[in-house]
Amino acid sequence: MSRIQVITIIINCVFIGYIARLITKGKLREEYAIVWCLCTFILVLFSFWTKGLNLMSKIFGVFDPPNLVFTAFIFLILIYLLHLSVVSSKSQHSITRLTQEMALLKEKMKKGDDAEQNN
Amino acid sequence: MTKILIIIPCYNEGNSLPLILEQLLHLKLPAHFKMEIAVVNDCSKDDTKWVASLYPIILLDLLVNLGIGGAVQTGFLYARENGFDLACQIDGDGQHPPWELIKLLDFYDQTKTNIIIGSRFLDEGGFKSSFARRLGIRYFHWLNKLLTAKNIYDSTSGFRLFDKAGIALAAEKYPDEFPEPASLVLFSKYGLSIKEVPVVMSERLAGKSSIRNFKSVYYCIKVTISMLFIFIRKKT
């Protein structure tokens, strides 16, 4: 086992431990954790299976194996970023609706209070 | 009896709000109109909320800053829920003199148009704003003509009167961030009639425009994108 393999495996273990901690503490929702767990799994897989990367690059017709790693991960990151933008747009929309509803309710309650005082 | 709601979106306009509220409360509308005023406090950092609470008005207090679109939409939601026949948006910074409202109402009585825009470009006189801003407005005039096949000169004017159909649509779908030009595409898409009435506007008394960097191309690009997407979006 080469030095870089040992380093990646250790880093992966720490990373997955951290993700697990975030989930158990309720700071990360499980649905988002899936992506991170999957990424870690792929990294672990390739750190054990050193020939795998070469095989993959041959399948995809990539000349230099590291290029496959970069291309694939940049692509994944872009897609994930887009997904996060969608999620944040959605929650922004919900916050808007909630805030508006709150404002209307507050006004309604105030009106109710005023009517009560007058009676 | 026609019930009309005046919607005043406010962000840090505690200084100019008293004047505009005084003017509105003393405004004599034609007898068949019954006016109520709703101030939407868009999470102001100054004393807007306190100032507004001194007057006999409806105060819609937002806990999170939603921007001009979200704030005005809150007013439309209130208007829809409480069965108002008309809603008029007036800026809280004193740019829209309340007495000009009567011109819009007169025009509504005559034509029953869905959306009536108080426009500063049909007549001479009054405040016309900076050159860069006028240039932007000309661009939006062109873009609006392209997308809606209508001639609307002052598409960035926030001085607007909505009837019941307009209120219902705005309560549902009023655009978030750049509502004035973009909403015109929306309204014409849903077949509402839009007309302009010349009004005289004044320079803002205090506060800042929500379009702070109108000079920047950035704003124009954002609005263009939002207008194009409203144009191609499916009706739901």
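All values reported here derive from a predicted model rather than from experimental measurement. Residue numbers count along the first chain shown, from 1. Between two forms, the rigid core is defined as the largest C-alpha subset superposing within 1.5 Å. Compared with the form predicted alone:
After superposing the rigid core, the C-alpha of M109 moves by 2 Å or more between the two forms.
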Second form
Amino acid sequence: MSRIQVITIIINCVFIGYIARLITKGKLREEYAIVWCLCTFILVLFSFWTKGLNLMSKIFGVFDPPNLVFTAFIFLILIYLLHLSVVSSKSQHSITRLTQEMALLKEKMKKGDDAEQNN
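Having displayed the form predicted together with the partner chain, please output the structure of the form predicted alone.
If you are looking for partners or other molecules, they are not here, because only the chain is given.
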């Protein structure tokens, strides 16, 4: 086993521990942690199974196997960022709607109080 494999495995184990800590503290939801755990598992898998990475690079026609890893993960990160943008947009829409409803309720309460004071 080469040095870079050992370093990669150690870094991935630390990263998994960090993800687990974020989940237990409630700072990261489980649905988002699954993606990070899956990506880390793939990196650990190819750290142990370097022939598999060579085989995958030949299948996809990539000359250098590390380039396949970088290209695949850049593509996955872009897809994940798009997903997070959709989630953020939905949340922003919900917040706007709730704020508008709250403003309307405040206005109704204020009119009700004014009508009560006049009587």
